[in-house]
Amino acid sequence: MAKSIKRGKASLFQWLMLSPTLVFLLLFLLIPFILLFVLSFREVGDFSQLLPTYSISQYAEVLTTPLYVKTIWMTLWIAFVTTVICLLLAYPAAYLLVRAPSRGLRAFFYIVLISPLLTSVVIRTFAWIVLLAQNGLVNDVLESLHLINEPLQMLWNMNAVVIAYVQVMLPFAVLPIVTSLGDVDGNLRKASMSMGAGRFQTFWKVTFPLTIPGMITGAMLVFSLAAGSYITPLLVGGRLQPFLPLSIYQQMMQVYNLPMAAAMAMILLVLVFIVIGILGGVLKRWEARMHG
């Protein structure tokens, strides 16, 4: 009886501690999300005014119009490419950070890794404009080395978007891999090498499989952020790029078709949830395989 009362008090204390966060999420996440969902079914008049009727016409238009379908696929493709490049670059960086020979060097690498997160995404994106513009630093260096005769067009295309995305998203891929590498028991590597395995075989057979969950977590973060960002594509890719967040922005701020923007946002949300769900399923199966 006493244990039951004590357990009940502990549970009540936990809910009291969580209540401010739950209230905040209810007011500023769940309720706006429900309103957005309802808004996506509202019909609009000839002058973009909201009508008191509901239909699925917004969803049908987005999913059947070739331009919007291309925009959706391009958004997912750019997010996928960004995720793959980030993981390829993040793993060696994370490995170097964890295996640094001294604490001071590890602290230096952490500062290098975290410092971009302390700077606004807008500022970092403008830095890429300075670098990649026709009169920017990259073109100036290439011309001074006589490698090109005229400035290259490196801005206002999807390649510029991917380059800027990778720079912005890379820390979000490195940090989960660092955590996974840090959790790997050093005795496993010693046991593997004591049984005759070389360094590469030990890495491939022992270390790498144990860090797959960190890579999947990083992929989730990078993909969801890349699919939902619009500032970077707007600044370095231009407003005419087929990118779903840009289309949402244009429908809200330029066309004033709020139901269409809400429908696009809901479709993007569902697609990202599907990808995250697939990655979550892979993560669950992998952990079950590794830990029995």
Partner chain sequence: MARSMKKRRFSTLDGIVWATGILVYVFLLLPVLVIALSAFSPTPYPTFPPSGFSLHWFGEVFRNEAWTAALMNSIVLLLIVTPLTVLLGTTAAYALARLRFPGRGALQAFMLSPLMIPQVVLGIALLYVFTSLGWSGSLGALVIGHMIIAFPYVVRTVSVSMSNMNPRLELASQSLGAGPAETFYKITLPLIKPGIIAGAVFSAVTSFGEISISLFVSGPSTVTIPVRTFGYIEQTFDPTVNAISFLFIVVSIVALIIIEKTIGLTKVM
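Shown: the form predicted on its own; wanted: the form predicted together with its partner chain:
If you are looking for partners or other molecules, they are not here, because only the chain is given.
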């Protein structure tokens, strides 16, 4: 009896602790999204002013105009390419971090990995503008090595966006892989080797499958970040690229067609959540398989 009263008191206290956060998130995260959802169905007049009527015309326009459809595919494609490159580069980086022979080297790798997370995205994007510009460092180096005769045009296209994205988002892919690599039981590797498997076979059949959850977690983060950022594409890709976050930005800030921006935002949100949902499903299945 006394025990259950005590437990009741504790749980009441915990609910009290949770409530400010619940109120805050309700007011400034959930309600804004509900309002944005409602806004996406509003109709607009000839001068982008809101009309009191509702329809699905914004969605119909986005999903049937070839330019917008191309934009949607391009957005998914760029996010996909960024995710794949990040995962490919993340694995050796994570491997080095986990297997670094000394503590100092390990700490150094960690600092290199975390410091980009702590440096504003504007600054990192600026770095790529300076490096990739016509008179930038990369062109200078290539020219002084006589690999090229004329400066290459490396900015203002989607390749520049992918390069900058990979650098910005790579830590999000590396850290979960590091965690899952660190969790792999060393005895499993020894067991595999003592049964006669080579190092490559051991890696492929034992270590790699155990790190797939880390890769999926990283992929979820990188994909959603790459599909939803607009700062980097705006600065190194140029304003005219077919990229959904850019279109949303323009509809909101330049065309002032708020319902259109809202409808595009909802489509983007749904697409990102579908991809994350699929990856989440794969993750669950894989973990079930691993742990029986």
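Numbering follows the first chain given and starts at 1. Remember, it's a predicted structure, so these values are computed and weren't measured experimentally. Rigid core: the largest C-alpha set superposing within 1.5 Å between the two forms.
In the core-superposed comparison between these two forms, the C-alpha atom of residue 16 has shifted by at least 2 angstroms.
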